[in-house]
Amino acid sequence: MTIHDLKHKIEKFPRVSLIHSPTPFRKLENLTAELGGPEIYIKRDDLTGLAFGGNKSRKLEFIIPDMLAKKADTVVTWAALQSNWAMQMAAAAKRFGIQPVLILFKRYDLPEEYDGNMLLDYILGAEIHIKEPLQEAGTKSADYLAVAEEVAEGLRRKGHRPYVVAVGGSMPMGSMTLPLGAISYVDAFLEMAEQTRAAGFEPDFVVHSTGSGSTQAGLVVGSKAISSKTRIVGISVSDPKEPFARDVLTIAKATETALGLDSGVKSEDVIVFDEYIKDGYGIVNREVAEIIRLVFTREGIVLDPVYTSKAMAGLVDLVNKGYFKRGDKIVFFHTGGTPALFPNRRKIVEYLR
């Protein structure tokens, strides 16, 4: 299949205007130098251009029309205490006249306070529940979507017509019953195969953090339906890569049968890694510190604590543990997410003294 041709599917969908598309593209020459090893490039989705930038802003252009042609007067959605997917839900809800309702689970230890994202939340105005985090062993979308559910069911009794979307605008639930996240990562996996055939090369790997899989979903998406050697590297930041997986393939599969696209996504095809979440979700190490400063030192670029840096991270390991052949070229997805860094400063200056 052509670019124009699944462009073509994609338009088929309703859009509005969010970011500033295409994001920059370019070679990290001295990173590149630096690992001695593949070429690295890099797409700035932290630059899309909504709030402080992030790949969930694509996700918004297509799920905001879903919500307006339903009649929403609200949105619900949940996700961790410093989210950056909630702050853009929030920036673009209220572009459009629709209260965002934020559930957020504290999921890792870091204050209540108006700092990074929260700020932000807080001074768009969204409406804030903060809980305590579900039991971790066996939760699944379901569990989260009940919470979700209930506080969506209070704002109907009081008049309101709430949407009800899950975290990252990833899995098809609640009131959003298609991936439309993922299909906006299609399309993203168009926009970067434009620029590198510009400039005269197709990527052996695009690596980028993954965390509710509908970023990766339409990736592998896009590459199985117009790719014959780009692989998709999910580097998770929070979930084990089996269940994880399923997910990242149940959404892909749902993108295909909304596109109408017969590509044939296998379990193969979605590759991730998990060793690189650590700690755990959220949770700043001395690696997390160090590559954040390596970027920013290198290239200028800054790398948030939460996803990017860990995506990161796994990108360099995995070219010093060989997994990479030196002449392949990676296309390093910047996810954004930044506002982050800053209620997480304590210890990225710790870390680095």
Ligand SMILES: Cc1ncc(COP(=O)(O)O)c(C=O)c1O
Second form
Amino acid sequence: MTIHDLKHKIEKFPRVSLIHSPTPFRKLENLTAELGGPEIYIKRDDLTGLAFGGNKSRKLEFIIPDMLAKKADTVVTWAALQSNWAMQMAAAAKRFGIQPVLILFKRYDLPEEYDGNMLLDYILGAEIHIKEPLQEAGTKSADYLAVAEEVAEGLRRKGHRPYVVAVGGSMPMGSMTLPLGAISYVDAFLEMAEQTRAAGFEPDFVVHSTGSGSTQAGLVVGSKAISSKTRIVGISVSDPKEPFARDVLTIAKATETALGLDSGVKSEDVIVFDEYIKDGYGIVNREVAEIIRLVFTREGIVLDPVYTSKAMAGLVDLVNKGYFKRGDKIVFFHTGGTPALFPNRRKIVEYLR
Ligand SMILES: Cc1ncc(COP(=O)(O)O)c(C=O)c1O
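Go ahead and give the structure of the form predicted in complex with the named molecule, now that the form predicted alone is out.
Okay, now the whole complex, with that chain kicking things off.
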């Protein structure tokens, strides 16, 4: 299928305008020279432009119209304390007159301060419910959905019309029955493919941080649908490869169905590395602090301490291990998240001192 035909399929979904696109694309000349292997490029989805930018803004361009179609006056979601999704969702919802209700689970060793994304949630006037973590081992999306549905039920009793959407706008569940988040990343893949074509090449790999799965699912479907050779490598920041890769595949298959594609995404198309989670979701380590300094000093680009730094640490390690070879062309998707730098300041300074 051509890029044009696939765009046409995506255009059938209602969309609001929240982002500046295409997001910038360029070669990381200094980093490429420093690593001495593959050619490394960057796609700046941290510059999407809603609030402080990031991948969630793309997803919300398709999710907000679904909220409006269902005449929602409130939106309930869940996420971690310093969630980028929760903040960008709240910012988009507010813009359309919908009140955000955020269930934020304490997941790592950060204080519950109004700092980083939590400060932005507060400024936006989002309703914030802070909860103790659910039993991590074996906790499924359905368990989180049950907590969100309970909050939504309380709102319904007060006469509201809540829309319930899963963390990251990823898994079709609750009120969002279609994989709208992933559809936006099929579109992002096409946007990148046009930029790389204009630059005269087709990437061998895309590398990005993967968390709730729809960024990866969308990129995989986009690549597969236009028969591109580009393989999508997701660096997990929270979940082990299995069962996470299965969730990505589920979202990818739902995306193919929603778009009416028969591209046939298979499990081998979903490449996930979980080695770079290290001490756990959101736990800053020396490698994270050093990679943030490396990319900032060489390229003037700020990575975040929870997602993109771990993805870049993965990219560098996979170059060193020979997974990515000299001559390969890699596009690193910067998916945003920089507000989380500030609440993590203590550890970053400790490691860089
Ligand atoms: C900055 C950042 N990068 C990457 C991701 C991962 O994207 P996804 O949830 O679609 O897997 C997230 C959210 O989880 C994020 O906030």
